[in-house]
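This document opens with one chain alone, in structure tokens, the form predicted on its own.
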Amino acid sequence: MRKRLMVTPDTVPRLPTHVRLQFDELRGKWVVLAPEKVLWPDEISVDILKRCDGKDPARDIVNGLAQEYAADRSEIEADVIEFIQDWSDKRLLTCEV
């Protein structure tokens, strides 16, 4: 049985090797390709996923998004952590602590 990782601001997310984020030229949208799955994330999800590079912790992702969107970091931190947690639970993100 797989142990569930609990995402924190120190968690470093990345796309696993079996998941790809790419731009679909035909549709003009970003797509996430995974085995037996095709996902069409919204603009903010794409911005989060682009920052999941395996180098930056969730805290830095939140700071970057807060700056880019001129938003209060405390307002978006819970949403970003929840997004990373959800995608990690679905094995669409790999996370290290």
Contents of the next structure:
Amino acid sequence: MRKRLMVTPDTVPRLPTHVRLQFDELRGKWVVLAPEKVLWPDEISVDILKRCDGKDPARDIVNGLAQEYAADRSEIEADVIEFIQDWSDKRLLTCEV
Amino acid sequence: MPAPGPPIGMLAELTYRCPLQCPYCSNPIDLLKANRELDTGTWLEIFAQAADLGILQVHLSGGEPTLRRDLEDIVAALSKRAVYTNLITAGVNLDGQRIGALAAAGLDHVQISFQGASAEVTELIGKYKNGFEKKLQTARLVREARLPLTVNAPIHRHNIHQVADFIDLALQLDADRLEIANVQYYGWAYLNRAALLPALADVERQVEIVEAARENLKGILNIDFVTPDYYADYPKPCMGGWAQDAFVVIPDGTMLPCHAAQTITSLEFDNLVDKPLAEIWQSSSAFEKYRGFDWMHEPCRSCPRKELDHGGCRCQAFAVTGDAAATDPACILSPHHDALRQVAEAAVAEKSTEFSYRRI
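The form predicted on its own done, now the form predicted together with the partner chain:
Every component of the complex follows; first up is the chain already shown.
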């Protein structure tokens, strides 16, 4: 049976093929389409999701975001890991360790 | 009233034909009235208009939508417009080849209904021989085609004791989601209330099982729980509010604010063969009737919960009180609330098992 994934800096998250992040031209904002769900992620969430490409571990995602937002990586790391954990718990992100 | 925003979701009931005869079917009781089906070209035009208006998800349903041989064409056209497609099927007439063709056309997700977590209950409700085995087989084929799967379990007196089994079944089938959906009582289900309503003790046990499973299966299985109205304290935010986010199109092209809206006999509905979709969405009388808050009476009008639940379900209000603008009787503030509970208790005491099965 499947197990709940506990996200660490080594976890490599990606959107499963049936969860789509796309830009909605009509409304002018990003949307996530999933089974029986339509979500409107905020700007930072979109930035995280775009980096969940199945190649970079969470550690590198944090580094990239720290650079982009000129933030201290230690300040944002816990929040990013928590975000990935939350989305993984909702089965909206899938992860490889 | 300000112009409504663009809708997000669309339920397309492609046909009323169905191999199953579930006594809580959400199709109208008078199925013959609207059994004329649109041709492929008309459906494709409707879906193009829906995508133009801003629809992001289409739920392809019925009846049994896979009885339409043009389902692949419909999925492909929606996929081309980046619309998310969800197939809602009984799962008794699909083979691997058809599932593969639908996946290749761009289908995003499949939902299979299970009338029971055992062969016996599945056949009692659906009246389809070997239905359970066929559903299991279809679910496996769906996962082999790498499509995500939802197991939909409509819950009532005859399967409420199987809730834990439904959870095991969803895990065995590698489903992404499980819907424990207590039957909503309008149309066929209203007709069969006496034979379907569960007992309070069983409802309470069900809630405990679902809540524990949700915690234990976090990140493993999503469980959506549609609560039983007849034992609720507050109503559900039905459809996210009348004509707010979603609409329904039935086999003959009639456009509805929700799939049961035709049970409100005082309303008149437009057909997409005659009028553009945007016009019906924005200004048809049936869509305007209960949109927003202006139509509400007390106790809804001054209630802070109105933003949360929009006064509940208009169809249930009409079915129980005869007034579609009344507070949904699922709400403890409705003067009809106690009567609703009494109906449930009387039904349980009567122990009726005589169904009026869905038939055309």
